[in-house]
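Given as structure tokens, the chain that follows is alone and in the form predicted alone.
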Amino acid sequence: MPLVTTADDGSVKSVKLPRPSNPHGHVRDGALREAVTPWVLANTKHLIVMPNVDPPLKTVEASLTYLGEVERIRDRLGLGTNVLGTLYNHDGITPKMIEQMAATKRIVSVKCYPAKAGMTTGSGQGIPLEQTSDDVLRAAIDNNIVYQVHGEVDTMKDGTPLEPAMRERYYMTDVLPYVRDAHPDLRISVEHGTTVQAVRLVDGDPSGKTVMTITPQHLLFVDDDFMQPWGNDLKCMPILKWPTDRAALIKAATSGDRRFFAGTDTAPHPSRKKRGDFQLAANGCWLPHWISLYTQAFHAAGKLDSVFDDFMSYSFADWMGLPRPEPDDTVLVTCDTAHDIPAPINIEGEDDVVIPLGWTETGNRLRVGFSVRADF
């Protein structure tokens, strides 16, 4: 269990948990990476990074130098962070590859985006899971290969446009059931879910082969949230949903369920590109003080027990069969309004910034009540 400190009034003053993995993390590439990668890397056991930067990573090789890249970060900070990588799904994946994959242990999944440009951020160059080809997937049944799914399409099937909030409730009970259904011994990670729809689809697999990770704005906001100042940085797909979807993530994440854990989606961008008509925003949240924000929801719901440290730090770590943290690597989060916020972040050689979810230069900020020291 966390070990939770409180004030004689009973206010949680800090609480200490077994260092959290982040199975969805973007890092991108060049500058950018350079200025990011520190503080996604920061107090994180086991981190997957996704492979949607320019070109997208479709080789075993080329996921391999990336990897390279971001523990060359790594080193130069002295953090232990067990770094994994992913592939981009497209039609070139073939079993000799994802045998290869296999043979790295280092490459654990594939990653799967909407086939249309637009739909998010480096969507569009692949093929969505329901369009892979079942010798590929039954070579990751075989060895034991994740895919990540982000689920959403556009349209339905007989060519009706869906509005943004519909995408992923269609995808969860019209498309991604018929391959469920078709290939049960497939480990599917739910990637960032966001309505009942997928909530219920994990739910449905007692197998525990279908698994959700759960980001934080997704727990702590809802789409009525885009009117805050800060409301352009909240700007993510999957869109951010009712409140009705906000209480199926909540009561999932805090049931002690174990197939559904913490994965951050944190997606930096360049300040310019997150600035101005809400329409034209980049989609992505940049989350630095992304285990601040887990302990804020699963302190609202009264929950900061040993489901708290499932979500967190073990049940991915478990599926995975990745080693957990040891008794001692653990992370102290402090109840502090003052510094729950980190500051944007420079990007070297660039006149621009990161912006973390909820900051605005002039006031207005996000409070979160908590903070964690980054270990670097």
Ligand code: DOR
Contents of the next structure:
Amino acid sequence: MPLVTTADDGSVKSVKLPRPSNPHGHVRDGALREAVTPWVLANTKHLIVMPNVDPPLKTVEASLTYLGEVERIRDRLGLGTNVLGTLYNHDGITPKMIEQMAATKRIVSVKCYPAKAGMTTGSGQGIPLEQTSDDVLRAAIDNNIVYQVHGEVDTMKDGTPLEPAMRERYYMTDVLPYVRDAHPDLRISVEHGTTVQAVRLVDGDPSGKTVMTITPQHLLFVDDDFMQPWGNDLKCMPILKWPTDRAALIKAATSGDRRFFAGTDTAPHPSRKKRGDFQLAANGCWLPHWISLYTQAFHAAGKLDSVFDDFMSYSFADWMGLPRPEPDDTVLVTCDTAHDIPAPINIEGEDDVVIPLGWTETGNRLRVGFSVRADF
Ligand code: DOR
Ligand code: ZN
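Instead of the form predicted alone shown above, give the structure for the form predicted in complex with the ligand, please.
Complete assembly follows, chain above in first position.
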């Protein structure tokens, strides 16, 4: 159970939870990677770094080199995060490569992006799960490699275009079920699931081979929140959905069903790419305060109990066969309305910053109500 302390009036003062894990974090490369990586590693037990760099990570060698760079930053800072890798799904992946990945014990998954460029940051440089060959998926099953799936398509099978709000729904009802049925032993993680349909798909597989990560922003916000002063910083793909979807996500996350767990999709972009016209703004939320945001969501649901531990710290580790945090390896979340959003971070050599979700210069900010120290 997380250790929750309360004030005399019963309000939550602090929450101590086992060190959480994050199966989905972007750290980029170059100066941006140097700037953001400490924040993505801080307070994290196991992290899968996403291969969404330019060019994408498509070979075992490139992925290992990249992991080495992230580990170099980790070791310099004295952080203990277990950094894991994933390959960008593309048609050059062979069964042999899947075996090589598995042999590294550090590259644990293949990440599938939408097939078309423009659908999200870095999409259109590979193939989606449904175009992956049977022999590669067979090798993944045999070698215990997971498929982490960004499940969206922008047209129906008959060519009818789909609005952003409908893309994941269609994928979950008309695309993924066919792959699921054809490969029932494949371990699939629906990444950043946002819809009623995604929850139903996971619910519909009692084998436990299908799981789903849920971001803090999709637990806390809906499409109307784009009207907030910090609305552009909330823009990510899959796009924020409707109140009925958010309700389904909260229900799944707080149900105690261990197939649903945290995964942030924290995705840094320089502020020049996030400012201005909403339609043109880059997709991705920068979430150095991810633990505080999840705490807020679970507090609002009255579920700061063992279900929170599972969601944040145990379910992903258990599903991957990774060690749980030791009993004394904890993170303290304090109720703190004064400093609840970390400041923007500078990118060295660039006259720009990365802005956390909910932050504005004018002080017209999101109030999270919780904060966590990041020591590095
Ligand atoms: O909003 C998003 N940002 N969704 C993705 O799928 C990719 C990510 C990024 O890399 O910025
Ligand atoms: Zn992502």
